[in-house]
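The chain below stands alone and is given as structure tokens, in the form predicted alone.
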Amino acid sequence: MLELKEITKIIGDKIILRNFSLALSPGESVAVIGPNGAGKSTFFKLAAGLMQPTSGEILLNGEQIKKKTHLLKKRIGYLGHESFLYNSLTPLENLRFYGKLYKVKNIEEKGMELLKAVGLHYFKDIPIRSFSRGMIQRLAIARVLLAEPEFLLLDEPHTGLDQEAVSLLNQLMKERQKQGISILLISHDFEQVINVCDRVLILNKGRVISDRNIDPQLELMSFKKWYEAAVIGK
């Protein structure tokens, strides 16, 4: 269980989050949306162990990430705005260097495995300087996924993905979250978190302003509706 208790996060004299609290559950998908500004990614570092609490308590499994992050690296998978990938270097070079880093067993088998699961089989051995905007996306979706990790923190994944990859983004999480594996996300796109998302929060000036769990008959207007009511107060 991911926990984070009472964090408070203050960066020179500005409030970023305040008491933010939230329990992920193994298996449990839970979305973070808001507005611009709402402190999303800041909290998305914070539960990655890459930035620290101002105050209050960050716990992977009643351990403290503060104090063993270098234990628990490999039990994140952190898909943030940068892809953290060697443009020199070809798809299965780049997963080939971040399997020796996380210590992957058969790494030459579950790299191609990744690629084929996200579409890039077929250009393994094609350094990625020339990949679009997508295909880097995808690529480092098979980066996070890489050391299987126990919790997944995506933030804006569908970011620059075509239809068919989003649908391939989505069948792997669905697959994920099916083995027990936990996913936080973060997205402006509405539509995908109805799609694969149990429960959705909303960040709004570094508070929870509403925590609602997703209907999966729920339509796309009427979520619309309940976040501009939560944000806006229409």
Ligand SMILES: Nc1ncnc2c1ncn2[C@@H]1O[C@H](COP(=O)(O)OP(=O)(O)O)[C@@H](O)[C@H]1O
Given for the second form:
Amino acid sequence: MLELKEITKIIGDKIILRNFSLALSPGESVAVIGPNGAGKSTFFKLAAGLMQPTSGEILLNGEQIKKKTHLLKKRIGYLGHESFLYNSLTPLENLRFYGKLYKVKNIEEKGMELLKAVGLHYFKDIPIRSFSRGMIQRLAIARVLLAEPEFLLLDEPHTGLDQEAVSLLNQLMKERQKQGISILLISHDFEQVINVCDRVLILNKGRVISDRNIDPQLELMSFKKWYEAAVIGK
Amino acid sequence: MKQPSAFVDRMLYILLVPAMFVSLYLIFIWSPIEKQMGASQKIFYFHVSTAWVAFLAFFVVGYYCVLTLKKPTESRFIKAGISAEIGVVFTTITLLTGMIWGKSAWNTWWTWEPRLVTVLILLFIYIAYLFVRKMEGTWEKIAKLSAVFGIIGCINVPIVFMAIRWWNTKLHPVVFGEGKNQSGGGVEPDMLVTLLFCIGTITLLYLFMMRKGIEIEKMRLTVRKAKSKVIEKLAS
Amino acid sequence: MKIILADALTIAAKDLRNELKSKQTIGMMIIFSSLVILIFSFAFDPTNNTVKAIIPGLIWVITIFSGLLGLNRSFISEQENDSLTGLRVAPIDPSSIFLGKVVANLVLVIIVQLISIPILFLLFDYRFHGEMIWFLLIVLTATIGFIVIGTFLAALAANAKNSEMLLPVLLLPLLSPLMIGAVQATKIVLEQEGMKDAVSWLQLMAAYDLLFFAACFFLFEYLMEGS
Ligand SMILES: Nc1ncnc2c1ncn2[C@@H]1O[C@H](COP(=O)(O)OP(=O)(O)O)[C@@H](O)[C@H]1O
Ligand SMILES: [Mg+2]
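Okay, that was the form predicted alone. Show me the form predicted in complex with the ligand next.
Below: every chain and molecule of the assembly, starting with the one above.
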């Protein structure tokens, strides 16, 4: 259970998030959408413990995320805008390194398994410096899944992925969801949002302006219309 | 708009101006001329009092750095910065007066005397601190980084002093205490009165500059905030 | 504590393995220190006997300047793909990042010293007579202090755009007491007189090391916190 209670975040003189509250129960997957600069990534950084909220609190299974609770961070898998990977290392070495930090048992097996799952096992011994954007994104996803987190925070995971990788990713997410893992997803790709998530939040200028469930029969067009109405209407 | 702080400022000012003249009188007319060095010894009063303020200002920076780390507020951040800026001015004056003193006492512009070198290194630490504050980023981030550097710098100053003292303790007159037989060591009562009055005056000057500096910085902040608000309004 | 150490070693091993692969930084550091020695041998005629007096100072000049190159890299290299953020979201104590970087930098600088100090002695035709144990102890103590505070300030400076320029400005004033001690103690050992003084310098440096290690260890988490 991930709970954010009345989070406000001010950076410099700017209010990035205002009174943001959210409860994420196990197995739920929530999409966060909204225009650029709405504060979506900031919300994720707060939840991942990279920033401290100006006011309000963030609870993970009832425990507050603070500086000293770094062991809680093991439960969170955060995929940011950047890959966090080392260009000079091979995919396997990257996974091995992060696996050690996340105290993952039998890293080798798991690493190989994940590399297969994201379709990189042929490239496992090549330094990732020569990888394309999409390949790096695949590996970044593998890095996030490595420690089997209970909460996935995926910030625009679909960027740079080809069609095959997108469906791979969606499949991976759905699998995790069935295992009771909660997923938060930022995406500008509404098709994937409808495909994967069962609830959606619209964030605009640091405020939640809309929060609704998605039923799987929803049409992409009507979803888009609803989004535009919500963003422009307010 | 009248604020209660304006009254304190006025009082400080009223106190400061006469104090300045009195200390000038005390230094140049009232206090006796030192036997060995003659009139040039008078710079000693400025030297000691500015040196005192240089260290005081640094102590204040350190104090606000610790507070900033505990809980960053804009006011603490500003206070640390202003104190550092004033500190730069006073360390520079201390160095210059120290050099003039050195020239007339030991006929050399520079000596590797512990206190003087400590002040020089203090100046470098001040400047480094101000460089950290000039970094790009939000003020919270800069406040944190500069506070961390300020604390490390503060820890360093006494060690610098000890190390240099150990390295070379030959030249400086130890004014209070040990070295009575060294030239310039020990102070006559009249001189001591003048010195203490000078230290008081310069400390007052420091306080006054602190308050003014903080006020100006806060005004700047208000303007900047208003500006960004207007921009935000125009943008939306 | 054990976990912090284990994580630190993981991070240090990653850095050192990277370095072993590319040999970029260490190569630069060694070449640079050799060049500094070369320039100094033009500046001070090595055949002149009085030049022996500057050998202790030179040891530290080359250590610091080549060390600065390595220190600059150690956090800048983490900015590629923002991997430092990856470390920050990992379930590790921020201090272990500091410790890991200290270990990695220390190994690099010691390797450079192992190569450049013999080169210095060779080019200046200096015969080592002092007691090896004391010499090594002094060099190690001062180098540890230098790397501890250097790594800390490198992490601080890495937040700036011009971090390569900022680091020496921040670091050198803070290093001054350590360097006074290091140069004096090295001089005493090389000239083999007044060993008692050398011991007290060594104590001063050890105290400096401990004090700054403790301060940096605890303050490091503030550097890793985002805004
Ligand atoms: N470190 C920072 N310093 C200053 N402003 C920031 C910082 N991070 C984010 N912002 C501001 O916060 C707002 C929201 O950013 P972000 O959360 O990245 O938006 P998005 O919804 O597009 O992911 C933006 O206007 C951005 O300028
Ligand atoms: Mg974003």
